[in-house]
Amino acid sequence: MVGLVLLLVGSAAALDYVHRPDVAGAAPGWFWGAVVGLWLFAWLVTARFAAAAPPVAFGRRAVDLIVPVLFGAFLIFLWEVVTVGAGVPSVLMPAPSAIGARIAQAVPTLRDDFVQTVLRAVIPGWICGSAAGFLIAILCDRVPFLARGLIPIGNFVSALPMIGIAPIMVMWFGFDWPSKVAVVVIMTFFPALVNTVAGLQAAGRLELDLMRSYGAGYLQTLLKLRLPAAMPFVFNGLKINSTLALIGAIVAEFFGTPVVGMGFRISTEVGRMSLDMVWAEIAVAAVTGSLFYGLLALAERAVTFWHPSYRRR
């Protein structure tokens, strides 16, 4: 803890120094040497935390949280001191403080973009695509020739360039959110299908023979053995789709949308050389994607708590 306090004090002092008007853009050489020393010290502190093994569960969870937070915070610190101390032009790389200020100023715009992209396109598309993939996978499991026909097509569709599909969907469904939902459905359907089909085939032969010896039918075997065994694969597909859906919706907005949305904002603000607003949209998208993925990981842990990957050594 002493090392962590010293690291925080040193980082705060460096940030205060580099933002002085006579230092910003012309930081002296000794300052960069001090930053390198601070980086080595942060490496040592983070490594000590990562190697710690607290005996209680609360301590282990705290260490699991501190290490990534400390790592990410120091990367942002380095980003700030380098861009401010070296005077990097904001059109090339704005400082995190400038991005934070822009986020605070543009809250209404970011809120409207979030509603348009995430709530009207990503979430409906992710639900429809993932649910359709899951249900079709169960149908494929019951009708084997469907699996032999659809899986190769899924691999083919996964290789299609999104920048080619998105304008077609815009032509078919218009400029508003339905075309973005269609793009997200296409991107999320086949990962859910392929992972669910693989999961349904993961049940062990011994367990299947045991269910058969009990006289269990297809539906009983599916509900009590094969679907529970498939859950790790299903959640793997859902987590993959959480990132694909966000990427697909943002990319689709590049090809036509009402004057709102993350993709629209990024494309227009790049043209205006307003990189701080572009990074503000990227930050909102990154936080949204991370929270989405984290919620799915928590749900996966609650559903598949029995899986060997969750056992502690």
Contents of the next structure:
Amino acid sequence: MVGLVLLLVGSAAALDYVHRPDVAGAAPGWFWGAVVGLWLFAWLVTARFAAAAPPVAFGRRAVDLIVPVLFGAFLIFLWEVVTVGAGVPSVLMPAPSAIGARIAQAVPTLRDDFVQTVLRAVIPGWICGSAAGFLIAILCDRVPFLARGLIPIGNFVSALPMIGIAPIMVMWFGFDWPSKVAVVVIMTFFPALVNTVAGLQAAGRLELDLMRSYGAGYLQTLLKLRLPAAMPFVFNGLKINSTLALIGAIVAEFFGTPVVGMGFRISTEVGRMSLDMVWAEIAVAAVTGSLFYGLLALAERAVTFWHPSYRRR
Amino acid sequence: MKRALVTLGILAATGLGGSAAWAQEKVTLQLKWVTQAQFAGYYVAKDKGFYKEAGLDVTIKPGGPDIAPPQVLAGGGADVIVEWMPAALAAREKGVPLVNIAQPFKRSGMMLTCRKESGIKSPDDFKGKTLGVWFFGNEYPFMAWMARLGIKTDGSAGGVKVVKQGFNVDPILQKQAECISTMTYNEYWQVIDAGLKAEDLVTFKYADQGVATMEDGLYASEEKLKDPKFVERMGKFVKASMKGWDWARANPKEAAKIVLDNDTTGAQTEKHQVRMMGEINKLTEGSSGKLDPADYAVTVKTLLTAGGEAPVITKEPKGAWTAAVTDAAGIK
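Show the other one: the form predicted together with its partner chain, since we just had the form predicted alone.
Shown next: the complete complex, the earlier chain at its head.
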């Protein structure tokens, strides 16, 4: 704990020093030596925390959280110190503080971009693509002939390069959100399909025989045994699709959009040399993607509480 | 005898190497777009040996949709870049110290091309319509024009709806936009080739509307220009480049072929490039390479009056151009 306090004080001093007008862009050699020393010290402090093994559950959870937070915070500290201290042009790599300032100033724009890209394209596309994959997987399960015909086609469609598809979707569905939804649907369909198909085969022979001995029909077996058993696979597909959907919607906006959206903003601001705005959008996308994935992970935990992987070791 | 031969070999290698290194000064030029007749002057100067005559070893880097020349310059990937003045001034204001050292293009080729059936006859008819605009730093002249007309671009009532146009002409063909951005030397002819006729179109030249800005100019880093040797090297480069442009105007077909020879993508066609060369020559005609201060002043005034919430530039730029290079080249 004393080490942590010293680390914080040292970092604050370094940040204050590097932002002085006469130091920014021309930090002296001893300063870099001090930064390296601070880095080694941070390493020691983090290692000590990681090695600690508190007996109580709360303490254990706190340590699990402190280590990555410390690590991440120090990385951001280094980023700030290096970009400011070495005078790195902002068109190559803006400092975290500049990005933070831009985020604070551009909240209305970031919100509009979020609405356009995430609420109008990512979520509808993710829902449609995943639902389509799921339903067709059930259909394939019921009709084996269909499975042999459709799965190769699904495989083929998933292999289509998104960068090639996006301009075509713009031509078919116009410049606004529908064409982005179409791209997302195409990207998310196959992962949902293959994961659900695999999941439906996950029910054990013993359990199936038990259902048969109860006299359960196809529908009952599906709803009470096979779908529940497939949930780990289904959620795997949904989690994969959450990140694919975000990437797809953003990149699809590189090819014809209205003048709003995360992808539009990123591509146009790069050309304008506003890298701080680009990073602001990237930060929003990263947080959005992480939250989306996190929510799905929580839902998965709630739905598949029975799975052996959750048992306490 | 064997020793003598080895010695001679070593001497020859040393001499040749030293000689080559001493005689040829390296210059890297970053273009603004893909290899096409828009940059014929540089390719001609290279292939015809004008750069070599000037003692320069020039590397030409093609541009493309994802390349912002000012960024390449800031990153040290080029000595000189081709850029449009609005984007260069905007980049300068953002901390990339670009300086115009020459202006091969005297005239602007920027246009807005509309379907006649949309009912548009004059800029007053733009309200309520959908217009295609390039972004990535190419939107500044359009924003300046709309600001001049007092038309909002956020799609609100009484304004225009703007779509980010890809680097093609699909929006006007698919009727997704009533008007699209075109250059006299490129997209306009793509529209014609796609089947629409000149009589089906209404075209507004930015130059006729009084909102044209300087286009292809040569820019270098302010820092590097403090070195007299660099200025001299740039002077040789500009002089040889202008010789290339003069040759291209005198020999348009041959110049187009030189461009095709340098196109590694194989995407360009002779028909398109010969026609482009003809249109480009209209833009470079009358330019000695020296930037006319009056032209610069018009561009700056246009950009400053493009007010609204997001002005292209917020204040008169200082030190954004220099005549030192063209003076060193003996260009008047």
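Residue numbers count along the first chain shown, from 1. From a predicted model like this one, the values you see are computed outputs, not experimental measurements. Take the two forms, superpose them, and find the largest set of C-alpha atoms that agree within 1.5 Å; that set is the rigid core.
Split into two rigid parts for the change between the two forms, the chain puts Asp64 and Asp112 in opposite parts.
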